[in-house]
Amino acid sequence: MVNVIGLGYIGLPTALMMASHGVEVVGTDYDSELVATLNEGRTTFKEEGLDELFAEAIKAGITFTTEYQVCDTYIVSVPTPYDKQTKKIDSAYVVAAMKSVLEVAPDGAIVVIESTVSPNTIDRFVRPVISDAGRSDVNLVHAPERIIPGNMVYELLHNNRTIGADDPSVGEMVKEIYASFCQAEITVTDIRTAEMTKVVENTYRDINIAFANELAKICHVGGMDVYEVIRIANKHPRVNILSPGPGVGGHCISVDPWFLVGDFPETANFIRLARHTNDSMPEWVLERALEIMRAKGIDDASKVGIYGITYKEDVDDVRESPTLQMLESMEHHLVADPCRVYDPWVDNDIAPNQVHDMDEFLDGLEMVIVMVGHSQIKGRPELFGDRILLDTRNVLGNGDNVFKL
């Protein structure tokens, strides 16, 4: 049996996939409410095909509890934040988790660390939790996640898998618990390895996106058309330019590249000047903003709405989002009048002035920032009148009204 902890935006659709492809699963999470919805018939965040793979799992016989179980292999996928003063990994969730496993874990049992760890993270903090609790008879490995919201089953099933272990024997046995539903390959190989992989597939990402936001300022400034620059130069066999953005947002993309600025501060140079320029998005979001405003003579904030709180398209996460952080850097410079938003993903009140019909949202706004492009949205500029529109996603075409990052 697997018990996985922690029921969030990786672990039960982790859960739920091996239920689903045959291995008997119970989901632990501390919070009782979550456990109870969950037992109710219901999922708890919003993903294509997570509702329908929830019922397979559960046709399956998958249980959920808060209560930690008795059983040979425990998968650990609780969050991973960064101390946003030393960038260092806060790894306080992994520790408590490991902790309540070895009080129910067996002699022999197998602990999957999922959480996405800085390089040494298990050596630093978990081991000496094994090592303070007496026991020399559990096995470590790392299996980093490796999906991404609003995309979930499908990579599940079709991303390829990183296991590191102490013994290859154990991390062998732990692929094929992944290869039940990973039609992927799953490469084996050490612990360390294994968590500098994940670390480092992340940051060049964001180094690219950092390379693609800086490129939006060096065109804005000289009068060019990015989208139109970036266009052309990846045909070249060789280039690949992401699009640039109003900021980074998500669990992954956003906080891992600090944890290598955190662990390696006097070599890893590049990645926190990108990091800070992923970071200074939603700023230079709010000042195109001003300028367009100046422009066309609109003096008044709470004339402009904000679409779009998520940090992607089509997913309800809203886990370190650019509007958020946009909004957050307006109440810093004192706008006296906030800005109405509204998201159709979101139906929790999480920013101020935040409105759940569009309709409504639109009503006597004369400016829209659009920070997220919803399907909802893509290619209709209509939706939004003739408003002004700040498109910093590149979603809605060209127009006289439509103004790109």
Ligand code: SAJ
Second form
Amino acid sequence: MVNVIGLGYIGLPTALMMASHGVEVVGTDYDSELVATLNEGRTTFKEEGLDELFAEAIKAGITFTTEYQVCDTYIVSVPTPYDKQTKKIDSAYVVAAMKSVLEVAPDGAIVVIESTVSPNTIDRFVRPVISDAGRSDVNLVHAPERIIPGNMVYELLHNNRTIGADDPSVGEMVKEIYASFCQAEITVTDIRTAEMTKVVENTYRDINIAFANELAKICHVGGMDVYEVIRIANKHPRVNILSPGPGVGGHCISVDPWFLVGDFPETANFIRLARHTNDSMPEWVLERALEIMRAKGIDDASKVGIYGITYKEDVDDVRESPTLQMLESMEHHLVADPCRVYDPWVDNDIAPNQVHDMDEFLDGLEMVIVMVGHSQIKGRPELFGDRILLDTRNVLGNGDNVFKL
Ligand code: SAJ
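Show the form predicted together with the named molecule, please, because up to now only the form predicted on its own has appeared in this conversation.
Every chain and every other molecule in the complex is listed next, the one we just looked at coming first.
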């Protein structure tokens, strides 16, 4: 039996996927409300295909509880935030989960850490928990997740995976569990290599997005169309520039590179610069919006609305979202009337002046800053009438009233 600890964005789909492929799974989370919701037959976030997978897993017998189980394999998928001051990983959740696992885990149990951790975190913070508990019989494994919100179910089935283990034969046993559903290549390596690989993957993407964002700034200043430049440059067989945007959000790409900066402050210069470049984008959007407002004679921020709060299109996740960063920045600049905000994917109130209906949102607005390219609006500028649009995601085509980054 596998006990999945932490039923969030990664733990839940992973647990459901295993259960629906014949593995006996119990999901554990310390949040009793979350467990109650799952036990009432409802999922806890929106994700393509998740509800169907949930139904299959329930049929296959998955159960949810707040209790840690006595079993042979644990998969820990709890959050690993970073300390905003030191830029280092905050391993408190992983450490706490590990302590709880050790209270019930029998001799020889395998504990797989799926949470993203920076290189050496397992050596520095997790192993001491095991030795402090007087245990030497626990098999540690690191199997970092790689799935992308918005396409999680597909990617769980089709992405290659990495498994880092102290003992290769244990790595092979864990590989077999993941191979119950994963149809792609599963590489077994050591724990530190697995830790580093995961952080490197997200850092690679962050740096490439930063390059696109810097190009957007250069092209704006130089009076060029960045999207046309990228479109043509990408016709080169060895060039693949990503898309500029209003910033990098989510709990992964905007966080993981900081682990390297925090641990290697003298050497991780390029990585730090990329982070700062991406973090500067919400402020850049604000500057662009002010520029356009001045040019169009709009002097009242209450006539400007912000479309999109989530960190990217067609997900309900708002963690580290560029919109929230931009609203914070507006508050910092003492913008008196907060702009009206709307996101069809966000039901609860998380921003001041947030509305929950497109018509109510657009009523009386002269300009809209589009921060997220949800399918609802992609390719449909007409939904905004003749309002001035700042299209930070390049999803509304070109038009007289459509401005880009
Ligand atoms: N973004 C851009 N321009 C782009 C691509 C993305 O501005 O060309 C922005 C997005 O809008 C978003 C942010 O970057 O705000 C990150 O989005 P994303 O779709 O690139 O990635 P995440 O954070 O949803 O998921 C990433 C993935 N990692 C990589 O692609 C290397 C995923 O595979 C990981 O599992 C996930 O991080 C994670 O949990 O670590």
